[in-house]
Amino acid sequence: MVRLEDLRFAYPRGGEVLRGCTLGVRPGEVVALAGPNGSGKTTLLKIAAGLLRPTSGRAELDGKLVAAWDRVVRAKRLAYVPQKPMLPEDWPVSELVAMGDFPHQEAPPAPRPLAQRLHEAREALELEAIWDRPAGTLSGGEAQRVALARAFVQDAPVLMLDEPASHLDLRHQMALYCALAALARRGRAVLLSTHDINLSRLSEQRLLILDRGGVLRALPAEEEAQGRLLEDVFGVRFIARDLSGVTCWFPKVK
């Protein structure tokens, strides 16, 4: 359903961020990107999302490009949560998750009723303690959950989600990532970013590495080939330890 294809993209002022970078996401599974600061990641997404358009190669949505989709109808069909969600301080958290059906109130209406959704969303990012408190009494981790729960009510098939776990609790990061894994078993494909490598891995998430000079960089299959390439693009020595048949990477403390 997502396809980018040799992406590049340079900033007028800050230089060239990606460099042909290229990946396919699938309905039915969750692909992670990971990568030092400024290495391209939020762009990256952003391209794939059609908020930025690349300085050459393709991002498609449906074997279409993704620019070019109606937004309304590009909207029905993907869900994008930036990495510092916006929300307005005096609305009530249960009318900002009812705004992902905004785009369902052009025809054709929703496949899923609204109460449906609002109840998943709901109870994924457990929000029954929050659900009546104004945006502006919330703490980041609370808001954090909101806006993905807007996304969840939007309902389309894909997902883009930058850093969406960076405010949460441990908790609810991995409430989180098993509402992915769940939406993933039903067909939808998800597309973040992320700074926890070992929680994606732990959760069967596809890894995919955006090094220092905006190259796309699959996570090899061997252990020793690993470690290689994660202190190469990091910068810092890494040990490898096996936690429920997964090899986990952490840095290596002085």
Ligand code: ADP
Given for the second form:
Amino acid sequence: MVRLEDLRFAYPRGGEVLRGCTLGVRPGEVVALAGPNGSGKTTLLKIAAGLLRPTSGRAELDGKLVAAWDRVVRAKRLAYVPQKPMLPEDWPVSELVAMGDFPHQEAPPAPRPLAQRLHEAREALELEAIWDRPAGTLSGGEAQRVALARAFVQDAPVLMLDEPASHLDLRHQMALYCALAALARRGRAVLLSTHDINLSRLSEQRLLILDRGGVLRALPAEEEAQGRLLEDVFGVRFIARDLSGVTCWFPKVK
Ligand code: ADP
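The structure above corresponds to the form predicted on its own; please give the structure of the form predicted together with the ligand next.
Then the entire complex follows, led off by the chain already shown.
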């Protein structure tokens, strides 16, 4: 469904950011990208969503170059939520969320009725209390939940979310990750970026690490090797703790 092959990318006035990234995301999977600030997670997501063209390599959606899809047709198949979504200040939340239906206003219509999608998104992101509020009055976390709800209403088989939990409190992080797991069970494919490697692992997401050299690295199965990789990439010492059979990693404070 999503296929990135040997992606390389350099910004015109910057150095090379991605140096050969290969990745597939299948229906039913939630893939999480972690990595230091500036390692290229946003860049990779933008290329995967067709918003940036790679310097070399291929980014495909459903077997075709993602940038070659017609924009409206692509929006029926792929929803992208940037790190800092733009929400017009005067618009009420209800209308902003309903904007997710925009690609379905061109034939063919969405398979599921808009009212049902709105109801599900409003519940999943807990928007009842702010439904009639203008966007300009929202907190950072509330605005993030509105942008995510808009993407849920889009009802695309592929979701790409850039740090979707970065402004959310713990309760809403859990609610979001449960909602994404439920979408995956319904055959959706999700690619997201995160700094919370433990929450990703506990949520059964497939965790990949983008290192400072712009190379994607899978987390090894063996605990010691995991620790070495994380220490190497993040430049801090970690300790491992087993939580419900999952090895979680915490930075050593001293
Ligand atoms: P991450 O999401 O992992 O923090 P980004 O993909 O945002 O990383 O950025 C990767 C690198 O590319 C960073 O060093 C960043 O400063 C640089 N960068 C991002 N956008 C641009 C741009 N438009 N022009 C030049 N360099 C950029």
